[in-house]
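First comes one chain, alone, set out as structure tokens in the form predicted on its own.
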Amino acid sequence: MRILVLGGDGYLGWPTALHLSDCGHEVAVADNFARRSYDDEMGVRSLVPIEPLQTRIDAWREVSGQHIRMYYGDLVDAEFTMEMIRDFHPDTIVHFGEQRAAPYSMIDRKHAVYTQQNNVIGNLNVLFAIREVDPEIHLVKLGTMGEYGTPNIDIEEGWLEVTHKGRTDRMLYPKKPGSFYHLSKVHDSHNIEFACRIWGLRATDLNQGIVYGQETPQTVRDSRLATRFDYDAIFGTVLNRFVIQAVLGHPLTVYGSGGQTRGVIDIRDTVECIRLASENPAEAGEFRVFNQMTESFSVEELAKTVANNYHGNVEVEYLENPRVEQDQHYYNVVHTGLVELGLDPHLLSNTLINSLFGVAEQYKDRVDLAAMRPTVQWRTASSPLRVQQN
């Protein structure tokens, strides 16, 4: 199968490309290296050093004998997007190529507008290119569980059967996103569903939980194949950040009471979910949705799990929550679709957390402590946050 991975230089795009190539698929990656430019803008860097994309591709060819093609360009450029898809003519397009951080989108008007323009217009250009080049191309789009918010009912996989005043219909599950980034993902989902319904395209929307981990069976084969490990308050995922804070002897920073519950997934399961969705495509005209998570925890539970597994003394610090979200809420997510396709999940374990401690220990000299403190506030872009007493 020919698979084009958009955003193939990123935290998840790169290991996904390696996994698909290792499974025998012909893979190409595309990127405009915007994610690397965000590091320059924010004055941060990946905890684990990452090589230039061409170096990574060359290293993969050395260790595997497999070649990955590379395209450089911006999905917001409709002509580039069209010509790339026409040139490679994939069976499947895996779309990671968007600005992925909620805090980044909430910095100010400029970052909110950039996030929505980059994500929504880029995705529209992909849809129009698929329609023009080959409507049989299967789009596998990375969404987020954050599209749903935290409703007081079970979260179904994308669709909900509703009975109202004696009549019943199947409709897209209601969305209540919590940032301009999450809103961009909702817009993407609506645009993709529309394209499937009107043009007969085929698409799988993967509403992904918070990803943790940094290594996959492919990335550990050579240090040049390493993917990003972000820990800062803008781009760092919560479990990865807690691990680094523990290693540094820094308090684990929990926002609010820590009662916010979220779905999570191991990075190894992320890449496998992409393979399963790609090898089992949606039908023509079908907008298929999977909730791509394996288990759920409150933020406080994650902090305590990290603290209990670290060999040293670890404190938990409760900060005033910079976000506008419920501290305590109902959260029950249906996530059976990918398991039915064959996913055998890696659940959060002591072994995995201890391996992350090793990664953090190896590169702890690269950490900028100030970067872990939240500075972006949802209500206003104002002063630093006040520390609450536990």
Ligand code: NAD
Contents of the next structure:
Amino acid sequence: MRILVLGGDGYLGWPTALHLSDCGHEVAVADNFARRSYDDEMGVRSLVPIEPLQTRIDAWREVSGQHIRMYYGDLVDAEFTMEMIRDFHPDTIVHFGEQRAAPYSMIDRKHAVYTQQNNVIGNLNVLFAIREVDPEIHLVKLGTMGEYGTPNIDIEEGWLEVTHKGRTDRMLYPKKPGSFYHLSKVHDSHNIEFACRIWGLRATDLNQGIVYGQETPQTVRDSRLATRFDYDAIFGTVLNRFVIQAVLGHPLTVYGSGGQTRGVIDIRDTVECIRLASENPAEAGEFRVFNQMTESFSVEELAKTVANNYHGNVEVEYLENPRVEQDQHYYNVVHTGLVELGLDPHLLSNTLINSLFGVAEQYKDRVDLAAMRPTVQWRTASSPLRVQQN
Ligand code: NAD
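Cool, the form predicted on its own is there; where's the form predicted in complex with nicotinamide-adenine-dinucleotide (NAD)?
Up next: the whole complex, starting with the chain shown before.
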């Protein structure tokens, strides 16, 4: 298949492009390097050094003999998006290309507006371009489990059978997101469902859990193929951050009581889910939703798992929660769709955590300790010091 990966320079987009290329697909990546510029803005950097996209592509050609095409541009630019899709004419578009950090979207008005403009308009431009160029193109869009929030009922895969006053209908599952970023994903989901229902497009919305891990079978083939590893309080996902804190001998910082429960997924399963969704497209007119997660844990359980597996002494520190979220709640998620397509999940095991400890150990001298403390407050949406300085 011809597969275009939007956001192909990112933490997940790059290893996904490699996995798809390794599986024999013809792959192109697109990016505007916004993620690299947030690093400059926040004064942070990936723990693992990453190469420029062109160097990564050259390295992949050297080790695999496969060529990945590259498009540089902004999805918010409708003309660029249309021309790229016309030029590459993919069978499938995998859309990772959005601002993805909840704390970043909660810094202040400017960052909230940027996040929603970037994500919602970029996604709309992709939908219009598909309609214009070829409505048969299958859109595989990355959403998040955070769209649902923590409702007091089971979380279904995108749709809910509702009986109201004796009548029944199949409705989009109601969403209760927890940040302006998560809201942007809800808006995207509605726009995509509309495009499927009204224009007959075909789409798969993948509501993904929190991703952990840094290596895939392809990225380890050459150090120039490494993907990002973020640990800071704005972009670092929770398990990756705990691993680095353990290695540095710092307490693992749990927000609130740590009872918040979340779905998680190994990066090796993320890339495989994208392959499965791409090779088994949605029907024309279908808005298909999968919950792309394999297990759920409370934040405290994740901290204890990291602490128990590390050979040194690890403490857990409970910080006042900067976010507004329930820390005691019901959480039961249906996630069978991708398993039915053939996903054989890697569950959170000592092997994975141990390999992450190794990565963190290797690069621990690059850590900026101050970057790990949370600075963005949900209630006040105040600018953190690091942003005011810029
Ligand atoms: P990332 O920030 O590392 O990658 C996103 C990429 O998209 C970056 O390279 C960025 O430069 C690019 N991009 C952003 N806006 C763009 C635009 N307007 N035009 C072109 N390129 C643009 O993020 P990630 O962690 O790889 O996440 C990828 C996707 O998966 C996101 O949509 C995110 O919401 C979703 N997701 C991620 C996680 C996670 O734990 N990382 C969890 C759930 C969902």
